[in-house]
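Only one chain is shown below, in structure tokens, and it's the form predicted alone.
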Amino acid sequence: MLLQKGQKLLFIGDSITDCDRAKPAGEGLFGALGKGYVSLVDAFLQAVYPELGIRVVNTGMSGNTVVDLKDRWEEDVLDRKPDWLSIMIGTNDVWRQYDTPFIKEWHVYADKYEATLRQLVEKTKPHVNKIVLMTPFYLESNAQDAMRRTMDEYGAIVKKIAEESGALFVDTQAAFNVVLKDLYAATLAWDRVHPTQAGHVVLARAFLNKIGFDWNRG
């Protein structure tokens, strides 16, 4: 596995990544980590590789965008000095353009995404170990419903950031089509967003196969 002994992994994204977890700090006892993929992540690093000693960070913020993430990455990414950082954002740069059309300001589109994220990512780039960019994802069987449509032009700018700057990808989208073969969208996302336990297992999964977990591991 690509993890090493004593190293810290911090999280940060939106609702998805933060789900109820402790605010400031997303860490420690009594569900701190919140209910989400990064707890089940981090269950399964203590559980089957516990001599590693991987301390987890979970500070994702429900209703953020990537122009928020650029408010607090000082405090929340950089002053934390992890040694591994996963990034899962975009949900609500798109989504605002939908459910909420005429409020403009809301929404973050296709060129600040890029412009932003790249930014956050060649700037943290020099501080840690290894950075790991997971696309956002819209839990949606018809690829031409128009706002899966724009969630997978934002999750290709992910793509196109990772291999430019080095970091690893995880096209969660793809990870759920799986899934949603057999599935419907719904029993996943009641709101096509926010994933059930289920979800959040298939988000756990492609993160920890990115990084070459061992399921078999004895």
Second form
Protein chains: 8
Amino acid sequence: MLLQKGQKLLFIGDSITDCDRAKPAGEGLFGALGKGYVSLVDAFLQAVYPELGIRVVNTGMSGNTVVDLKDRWEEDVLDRKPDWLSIMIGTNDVWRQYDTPFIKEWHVYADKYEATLRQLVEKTKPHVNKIVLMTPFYLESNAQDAMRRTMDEYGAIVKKIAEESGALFVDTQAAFNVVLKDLYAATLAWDRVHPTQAGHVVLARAFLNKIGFDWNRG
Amino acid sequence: MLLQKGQKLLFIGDSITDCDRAKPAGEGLFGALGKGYVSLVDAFLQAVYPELGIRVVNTGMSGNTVVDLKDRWEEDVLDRKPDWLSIMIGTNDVWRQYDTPFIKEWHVYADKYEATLRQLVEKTKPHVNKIVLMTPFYLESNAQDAMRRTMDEYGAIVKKIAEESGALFVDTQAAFNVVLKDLYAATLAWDRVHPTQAGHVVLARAFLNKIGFDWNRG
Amino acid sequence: MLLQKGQKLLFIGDSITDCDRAKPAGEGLFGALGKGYVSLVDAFLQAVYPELGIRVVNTGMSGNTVVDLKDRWEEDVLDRKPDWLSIMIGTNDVWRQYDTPFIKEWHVYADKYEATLRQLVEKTKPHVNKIVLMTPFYLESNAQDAMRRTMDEYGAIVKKIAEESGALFVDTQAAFNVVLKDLYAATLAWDRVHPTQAGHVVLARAFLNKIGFDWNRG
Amino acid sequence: MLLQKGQKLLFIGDSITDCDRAKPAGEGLFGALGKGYVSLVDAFLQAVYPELGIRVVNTGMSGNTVVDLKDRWEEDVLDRKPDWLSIMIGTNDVWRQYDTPFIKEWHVYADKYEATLRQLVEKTKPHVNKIVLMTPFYLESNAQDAMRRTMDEYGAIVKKIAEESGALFVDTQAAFNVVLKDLYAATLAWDRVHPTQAGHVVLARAFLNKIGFDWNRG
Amino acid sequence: MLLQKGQKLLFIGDSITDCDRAKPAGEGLFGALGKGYVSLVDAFLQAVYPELGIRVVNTGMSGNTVVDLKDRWEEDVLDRKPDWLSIMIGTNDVWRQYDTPFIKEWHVYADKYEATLRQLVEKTKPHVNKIVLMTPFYLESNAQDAMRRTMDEYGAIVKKIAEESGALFVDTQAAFNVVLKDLYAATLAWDRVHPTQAGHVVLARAFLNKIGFDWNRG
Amino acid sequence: MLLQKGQKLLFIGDSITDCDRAKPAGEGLFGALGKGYVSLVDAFLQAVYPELGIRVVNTGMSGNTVVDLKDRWEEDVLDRKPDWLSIMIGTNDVWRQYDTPFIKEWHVYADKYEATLRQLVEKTKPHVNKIVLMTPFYLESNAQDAMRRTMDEYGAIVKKIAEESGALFVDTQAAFNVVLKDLYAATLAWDRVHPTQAGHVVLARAFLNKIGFDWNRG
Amino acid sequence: MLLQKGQKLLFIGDSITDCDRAKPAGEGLFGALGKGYVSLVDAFLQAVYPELGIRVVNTGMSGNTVVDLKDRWEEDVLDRKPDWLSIMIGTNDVWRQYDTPFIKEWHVYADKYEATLRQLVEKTKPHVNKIVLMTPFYLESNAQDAMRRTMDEYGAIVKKIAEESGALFVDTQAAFNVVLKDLYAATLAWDRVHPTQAGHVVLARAFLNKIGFDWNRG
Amino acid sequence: MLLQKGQKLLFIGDSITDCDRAKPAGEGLFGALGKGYVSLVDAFLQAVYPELGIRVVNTGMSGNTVVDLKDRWEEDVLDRKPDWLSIMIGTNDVWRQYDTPFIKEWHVYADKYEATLRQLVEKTKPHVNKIVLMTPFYLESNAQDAMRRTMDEYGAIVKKIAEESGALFVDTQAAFNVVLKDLYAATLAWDRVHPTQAGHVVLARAFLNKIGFDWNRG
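Could I have the structure of this protein in the form predicted together with another copy of the chain, to go alongside the form predicted alone above?
So here's everything in the complex, that chain up top.
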């Protein structure tokens, strides 16, 4: 288990991270961490490693692209001084290209996505112990689907930046692909984007596995 | 134009027909016909053929399968004595097989779908001037997608029954396929099922074209 | 069809244009374009000319007169850099003279209406490809009715400015008059101003016909 | 003043009478009498003739036609044993012919209107001291307007029945016509049917004048 | 009738004047004038003298004392340039002395009341055609009741200022006293302050009588 | 202290007893006993005599008269098998005579009040340990006020029945009169009927004093 | 892993099981399984063993005791024909003894609890493959606390019945005790009963461990 | 009785003081003082010593710690110029250490608590007649419970500061301990913090006893 006693773990991202968390910051009781994978990660850390006192904070924001993250990076990441930072972004960067194709200024194309994400990672690296980069995903089993192909491209960019920067890399698309062999996409998300509880378990497991969580502890 | 002065045209179906219509029956002012293709058909008939006085009634019901239609056929179709009847059903019969695969009793498989739909058509034919059968559809351009394949099967059943019974046949999937060449499915429906206004225009056009509506009249 | 690939078409006006659109700007999914003729125009453009990628934006505002338009012209028209601009204004300019006759400062009389509308058109002409001017209308078949007479005067002003400026001219009152031969005004609007879906179809048809829309395409 | 100490005065009618009264019966404090002419009549009777202790009851119901009145006559009129009964009905009987012309079963044509109203009056006459018959009205100054013409026909029927039966007759259309010389219809009612407070004052005055109310008393 | 063609009549006061009027200013359609005597005065002026085009404006505010009026006098009276001004204030000035006796700073005692009201009247007199001063009132028939006695004192101050300044004087308490001979106070107001519709008729009649309104006109 | 370990004490009455209690029966946590004197009595019993385990139940119902009590006596009193029963009724029996004087069937006059209350007491006496009869009250210091005089009459009836039947008698009007010497009625209740928290303390004290509650215990 | 392909697993219990599930039965998408451990179990089964197609149903009901379960056993357990049944009941049976000690009929004492639970288990055993019995729990680390002691007694009863009947036994109190060594009870539940997400993870883990779930699968 | 005629008594604290009081300041009618012990103290002072005219003000604020009090001390205490000041603070200072142990900056440890409270008392002493210091409390009968032990420490600090500064000292924990001998904590507060009405009576009694309130007066 890589996390150490008393560390603060901050998650940032879009609606999949947000999941109706408390504002301005998601932390504390009463569902403040939202209803998604962040809350699951927190719950497992508390239930299985209660003595570590890991503090989880959620600053995901629905509808965000990597450009939106950049605009609020100072106050929503750096000022909060996390020990660990997890980033999962890109859904909306890609989706807007497909659901509102005529409104170009809502799209974030691959070059801008890559440059902006790299800049955020580089800027933050000196200030934290560890960064976790999670790919965006698309709950479509057909790898030739246009939007799935684009999403895979963005995933590859995340992987490249993780390797460059020494961040931990979580391939969420790969984790979902295993399940999509048995379950049709609509079981996990009517819109192929916002997962059910089962989908959030897939995300939380992928994250926890990467940080050396021991499921059979205790 | 096949509809004649003073005729009553009744639409029945699932949520795509319902679209938040008035209950118990959707007819009259104040959005009583819902927000979908039924309301568009009615609006075009009134605006372009005002002198015909066609009366449109909507008895679609969200979540319905063909089995649900059967349960309310007497009061929601026959008792209302329509001159024309349009049926578009099958979305949920198929969808439940894919979004809740473990709950078998919510599924309506192809044989039961076919038998039930045929029974309803046969029973109603003597009482109306004309029946229109619209296929269910799935807003997925990949014809090899599992759910799209099943939906196409159900569409083929609708076609077969239309031919047997002399009903007018509206191939909504074909109409959407034209648009899906240029627009990604998510533009027309996040969940690939409930269309935007543009999607409802596709449905209304397909319907109106089939009944000989003259777009350039007046 | 006069609109060309990738162009942006902006509609401005009063409540008949607004129709509960998204604020600050009406564009994108989820009913952002409102429930009226603007949404219908957009839906037909998408459904019939999907490859053109026309982007429709709605900045209508309930209760507005031409004077209100002037106050927000910079941000709601010019700053949005449309290729095409459609203006339909005047309902409230006239209506207030009849429904609250004692509150004079709510009225916009013909001379001010004409001067202000001309000024907006002249100022905007150099910045757009084409302007469409739609008359205001009143759903009253009696051409001698006091408010109808005034509305017709304002319609004549719109026509004059269209001719002067080379704008496309859409005579909405004429389009409604055809329907009003067969349908009593209350069928289209209890208050003779805010139309039903059928009334919005009349408006959308008049607009689309003027821009060379091919109804039988595809 | 024709009303005598301790008498009960019951009003029945449609939405113009109802005006959001308490249900099942409108009487007592806290706006139970609704917001229209009934409440004004009650307020003037209490304020100017407090010693008479006239009890006013409102059983108007929105949307009602004379046929609906017939269906609830026993419980909403006879069972309540009024000394005076005021009836104003017919708006919806006529309006449905004009706003939903294709839905014939919602219309109540003149012959049925006349027969039903006469039957109600004849049946009730032996049980009450006095009946007041108020005409329905339409806030349109053009007497040649189609719906206004029909409404005038229904008003003439009311007059005929009043004369036959010895009921007091209140010509509400005539009372409004005086005001419509100076005020455009939209000032009194956007939809030409549901009046503003000023319109309800016209109705209350016409009623009170007919029963010999002394405005300058006290 | 003292009011002349085209004049503006502004009412200011507390909750009895406010009665849920539109904010920031109560004028126009849709109940903008509130549900009290102001709306009744307006409705009678429109219904009986429609050709005069009197414009009524309501700027009453719930909970106000004369001190609160002073704070908003510029924008809510002078800036609106009325021809006639009607003031009814004092209820809360007195009531707070009786319902929250220990919170002294909420009380406005007689000397401050008199000085402030006189100052407002003097300041405004040069700018308007006529001022109407209405007394505050208390719906208690026992003239020896402590709060009634105080209210009567404030009423006497209003009378004095009216006489000094040549304002029209409306003795609302006297008008209510007539009715209170026959009706127990609770019939007109459970809290002895906020009247029913009947109570507002008493107020409107007292006002209209003072300005020479002809009830039997037309 | 007259109450003994484990006894059940049931309160019945009108809105002053009800005070928004839980339905169908007011007992248990979360404000189930309402916001009035019943909850105060319960709280003092629990806080000062926790070892007695007195169970308090509230079945007061807003708007009730003694006739309404009679209609639900079986299920709301007898079936609940209380050891002690407290009744405070009469407010609405009297109030309706004064606030809606013309609606006679809403009034319960003194003879019917007395007969009905006596009948309830007699019927219940054999089944309970003790009955407490609390007078209704009116927060008006002027003993010559018409409604106060009537309320005092009803109070005298309660006293008579208490004496006849050996019930404990709580004179709530007397308890309030002490306070009304120093506080104007409006401080305790705007409508002279529904008391503030201070008024409910007056009621709770009067009740607790009568049953021998020791305020200085513990 | 003890669960086999296509089996139905039904959970019944009180509010900790209910957690705002859909009614009448909790199954399907959109949070139908509630927000607690049942939803977590379902999500892990779907995410880790998607090919098994386990169907999870939740019929927990807030506030229930074992006596309430008995009353709805036929329709909410037997009629649904589960393959596996999990029961966690007893919280309210104990809690009411401590939070509303004077209302005896809300308490379910140990003998009745044991008899009723045994009866339900015996009756159901022949109809299902396997029963899982989960103890009720109390989030109090002090084992001498009165309510904790009682809860432990009830837990021992559950254990006894599990042994007698061959049911799987899940000791939830023991699972929580491990965590309570490091976390104060208030971290997991302000009221010591309704757990946070972390508490529900403790429950889900205990359940899944007992049925042989392989956390490291896939 | 230590309070004297016309004095103002201000309460400040956290949610136990706040109890849904009016904002910005809790004073006056209509539940402005909240639903807790402050309202009870006020009600007893009014009901038993009405002639003193004590004015009670509530400025408690949910969630506050002593540090939050300090931030608003000027406007919420000093600017309101109370004669008496009662402070009850510390619940959240302690609770956050136990319910969100990992979020250190939400904790207020004993040294900071002591220093801040002393500073506030010292600063205020010269401006008021008397200060009352009430301890925070925890409704847990086990004195060895971790959070109860901490709360007792904070209570000891309050006692020390009261002695130093000559403030009246109210030991709320001691008052509750008497009741907790007979009632399990959950009867008084599910979360052991926010009391029922009975718990607020315990607080109000402890306060009133300390200021010499005579329960048997009048």
